[in-house]
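Here we start with a single chain on its own, the form predicted alone, put down as C-alpha cells.
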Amino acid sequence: MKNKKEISVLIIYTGGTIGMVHDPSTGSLVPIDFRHISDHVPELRKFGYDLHSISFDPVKDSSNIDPGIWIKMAEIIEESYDDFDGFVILHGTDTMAYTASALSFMLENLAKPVILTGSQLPIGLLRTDGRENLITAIEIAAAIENGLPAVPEVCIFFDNKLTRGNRTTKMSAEHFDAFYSPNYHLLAEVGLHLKYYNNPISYPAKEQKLIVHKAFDTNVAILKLFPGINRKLVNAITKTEGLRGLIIETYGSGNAPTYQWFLEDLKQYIDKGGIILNVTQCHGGSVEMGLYETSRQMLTAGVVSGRDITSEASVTKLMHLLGRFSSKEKVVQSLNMSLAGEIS
C-alpha cells in the first residue's frame, strides 16, 4: 500500500451501541459484522476512500474496557501505522473519554488522526446518530490540508463536534450531544461545512517515529470529597496495600477541608512514597493550589496540582506514568508537564 493513490482509513470496531442491529429472530440487539459495514451505511461507498475494518472478537462493552484493551487498540494502530492515512475507533460512549485520554499518552509522536466515535442509538435504528458520526469521523480521519493530515491527534467526534480526546468528558447519558470539552476549544465543527480550527490543533514539529507505550500501573484510586467525609474512609483508601497514586477530587479551585487529621493522613501517605494529584470536581475551570488557605496546606504537604485536567485524563495519565517510570520524582515531574495537550 506504499504506492497507493487512494486515501486509506482503518476502522477499528471495539464494541458499543453504534455497532448494534436488531435481530428479528430474537428481538435483541446484536453486534453487526463490520466486514459488511457498507450494507448498513451505504453512503460509505461514495467516499472513494480505501476503507478497511477490523473488529474485536468478542466485542467489548465500554464498561469492560481496561488497559489491556487500550494496549490491543494501540498495537493495531502500531502494526497498521504505515499502511493507513487515518484511524477511526468505534467505541461505547461510557468510557470513550478514558480510552481517548489513554491513547493520547500511549501514542507518542503521533502524526496521523485517531478519531474515536460511537452513538447513543444503534446504527440499525432509523433515528440513529451513529450513521452521521461514523461518516464524518471517517471524513476527518482522511482529511488532508496542505499535503498533511488535518488533525494529527487523538480526538473524539460526536454530534457535529471534534474535541481533543484527553480534554473531553461525557456529560449526558441521554442527549446526542453527549460529550463536552470544558477547558479547551473545539478542533472542528460540522454544519453545512466541516470547519477546522487550526490554532487549537496540535501539529508535530517534525516527523518522528511513532513510539507506543504499553505499560500501565492500575494501583491508583480516586477519592471524591464531600461535606462530612470521615477519617475511616480516607484511611481505608490511603492505607490500601500497594496503592501508588491517589487522585483527590476537591472543591472549586482545588480546595479541601483543613481538618488536622485529613492533612496528616495525606502527608503520611506522601511521605511513604505515595503520589497525590489534586483535580477539581467542577466540570470546568482549574485547580489553583495556594489561592485559598484550604488548598495552600495541601500544597505544603506535597500534593500535586492537576490544573485543568479532566478526571478521565488524570486517571489514565497517572496509570501511564506509574507504568512508565519507577521513580516517584519522574512521575511527579511528568504530572506537572503537558504530555499530549491535556493541561494548559
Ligand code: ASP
Given for the second form:
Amino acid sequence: MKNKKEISVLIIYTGGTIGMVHDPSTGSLVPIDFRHISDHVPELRKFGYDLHSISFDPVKDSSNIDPGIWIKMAEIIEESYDDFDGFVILHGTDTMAYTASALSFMLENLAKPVILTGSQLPIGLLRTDGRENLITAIEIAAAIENGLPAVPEVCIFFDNKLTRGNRTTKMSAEHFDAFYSPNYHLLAEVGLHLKYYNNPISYPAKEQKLIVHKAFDTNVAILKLFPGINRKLVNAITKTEGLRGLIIETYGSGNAPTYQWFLEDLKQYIDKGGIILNVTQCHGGSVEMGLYETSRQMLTAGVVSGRDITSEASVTKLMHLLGRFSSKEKVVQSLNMSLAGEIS
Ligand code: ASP
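Okay, that's the form predicted alone, but what's the structure of the form predicted together with the ligand?
Then the entire complex follows, led off by the chain already shown.
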C-alpha cells in the first residue's frame, strides 16, 4: 500500500475560467502560472500527495478546443502514464463534456483516473467554486481502494458530483451545479464524506496496455430538427461534399417527420455511403426506433439508433470511429456498441 507521499497526480491546465485571477494593474482576468498553483490554493500543500502540474501555452478558452488539442492531452497522459497514479485536467466548462467524451474513446484500456474539472468563477475570486472543485478532483484522482485506483475512468467532477465523462452534459451557464448525467448514475458524491458508488464505476477486467487512438475525422455534422425544417437546408447538409457522418437530433424517442422528401433525402445519403445516427434532443431518455411510425421509416432507411447517448458523446464517438475505420460497416457496428460506457 502506497503512503500519501508516494501517490502522484499530474494536473494538466488547459485553460478556462478556473485558472484566472484579476491582474491588479489592469483589473482584467488573466491566466495564472500553474507552476505556482499552490500559491493560489495553499490548501494543496496540506494534501501530502506528490503533485505535479503542466500548463498549455497558450491556454485555451474551451470554445477553441478541437481534436488536435484532445490529441495533445492524450499524448501528455500517454507519456506520463506510468509515472502518475492519476490525472486532473483543468478545462473550461463550455466544451468539457466533449473533451471528456473524446478522451474516453481515445484512451483504450485506461486503468487510472482522468478527472476533468473547472469552475464557473475564477479561482482568484473570493466566492470561487474552483477551489473546492480542484481540491476534490485531486483527491479523487489520488484515491486508492483495495490497492487499486478508486475510479479508473475519464470523469467530470463538478459541484460535489462525479459523473462519467461521456455521459455528462453542461446544463447551466449560471449555476455552480453546471453539469449533469441524464442517463447514468453518479460515480461519486461529496458531502461530509466522499462516497463512491462502486456499481456504476467501470473497472478494467484485467491489466492491459494503454492504447491511445489519435485519429479523428471531422467530416461530420449535427442537424437539429425543428417543426418547419425545409428541404433546402436538409439537402445542403446531406449533399455536403465529403460528409461521412450525420447526427440527427430528433424529437422524443427518436421521431422525425414522415414527409416523403425527408425520408428520400436521408435514404439517398445513406445509399451513397453516409452514416446517420439518430440522437434525441430530449435531455434524458433513449431513442427507441420503431416505437412510432415516425421513427420506423428511418430505421428502414438505414438510420442507426444512438440509444441514450448524449449529443457530446455522439459527435466525438462518430469522429473517433470515422478516424479509426475506413469501413462503413465497422463504424456502424461500433456505433451500436458501448466503447467506454457511453450507451446503456
Ligand atoms: N468560456 C469558458 C471556457 O469554457 C467558460 C468556463 O471556463 O467555464 O473556457
